[in-house]
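Single chain ahead, written as structure tokens, the form predicted on its own.
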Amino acid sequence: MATIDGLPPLREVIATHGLSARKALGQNFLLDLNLTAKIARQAGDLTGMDVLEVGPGPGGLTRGLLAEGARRVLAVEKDPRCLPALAEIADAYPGRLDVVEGDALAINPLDRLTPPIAICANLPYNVGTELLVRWLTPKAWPPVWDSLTLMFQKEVAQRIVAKPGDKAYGRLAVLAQWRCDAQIVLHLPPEAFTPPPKVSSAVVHLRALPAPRFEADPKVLERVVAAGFNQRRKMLRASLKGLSPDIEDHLTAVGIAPTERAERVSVEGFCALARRLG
């Protein structure tokens, strides 16, 4: 692929900048050109898109998302030794991408592009949940974006994609499963990686639906859920008792034992509960 953009391979690049990854800021950099555009591929077609991406680091994925035709790309990087590798990519293709210097979690980026929207990152592993939550819960749904192609950590990937009764079923997968598609697309070894994380990773690419699955008030369902999981080994009646001294009558009510726990209670479940607790 660097022959696609006359650029040159990633590793030069790094050592041309110093730009040795940082554990303090979560980076691990993939340096397989092929493999990146392979993760740009998963977000579908870019025609006529713009695309957030944020931690772009020296530049790869950036390049995939430019290749595969992002109308344009918005490349949020907080460290600041980044800023001239992604100059070099922004000349090669003029006008199709912008670089803020910033942290993704105290600005909004997303006031800087033209829907249609996807977000595609190799997200830093030290805030790629509270971005991920952030964008599952806006103001008003459907949300700016159409679609979110994010790699995590394979644990935190699982999270999202799983079913009431696995052990990775919580608040991740209710939240992103109400409103969402989610499957994991993607899986990457530590070896694909610079340094090597002491995890494997995966890429999960998540489409918003029109309306959310099932009708339920976003912040009493945030609570509900909340309340369930933050004591999930307890039964929803004693896990759920805060929220109304008549738990067991609404459980019951809308079809949940209340000696169930919440990792048993699907999506519609909880949804139910939420509207009548509402």
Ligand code: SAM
Contents of the next structure:
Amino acid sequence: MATIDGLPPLREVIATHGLSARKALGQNFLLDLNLTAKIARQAGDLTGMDVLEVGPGPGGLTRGLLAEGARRVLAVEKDPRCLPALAEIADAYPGRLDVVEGDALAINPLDRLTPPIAICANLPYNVGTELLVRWLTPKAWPPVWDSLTLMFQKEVAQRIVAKPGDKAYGRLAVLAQWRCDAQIVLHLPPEAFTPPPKVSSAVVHLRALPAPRFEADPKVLERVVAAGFNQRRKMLRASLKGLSPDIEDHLTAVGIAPTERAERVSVEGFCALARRLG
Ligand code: SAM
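Okay, that is the form predicted on its own; can I get the form predicted in complex with S-adenosylmethionine (SAM) now?
Complete assembly follows, chain above in first position.
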């Protein structure tokens, strides 16, 4: 059957290159090219942008990103079995796809790209959160990337976009929403993947704000948020006691009741407290 980019359908690619999915590598592939193009479109207009993709696998999303007009895609893949399939895509899009074999946690591929940069990936679940936290905590803000469009397990996606008072609200939500607009843009059932994982998935789109939403020293903010949510059931006067002997006064001074719990404090409230403690 013909495809829009003239390359073989993904089932055929997988059969030709013997890409049986390996659980240890988090391999749940997307084989529907309409769906991968739809995910690529969630990243916004890719024309004139460099795109970093982590974990291209047989290349479904890679093909979506290239077909949607990305200037250049740099794809980092740990599984060497996928490289011949990715080389075929590179041949079909001359000069626009570079593939790096390696562990995305061990290298910094962003160094090799030219802004404007978008990051788009159907991430392996076991490394997804760690990569997200790294991308959200660069040395300087704004970061080198403009946006992140990432697939997560549904529960992780909910933790990224959660609001104060939600069960999923915690460190990840504060970290993400302090300096980005974050929203879930697509929900995917397990059957969208081959093989289907046990859980549902969602694509989150994060757009970097030019400056943090509220002023705060990142290190102090991280300490306050970590202390608050490490003991999320405790009142803040107890969970934050280690940060200052006068924590009750500081909380009151920034308008937060010392009896409040971290899960009900807004990003603005955490930033105000971080400024006061900093
Ligand atoms: N993007 C493909 C798709 O949508 O069909 C594959 C997604 S699959 C969920 C995750 C991919 O990430 C696999 O190809 C796996 O080999 C790769 N991978 C796993 N751990 C990795 C790591 N640490 N660095 C780079 N790639 C990794």
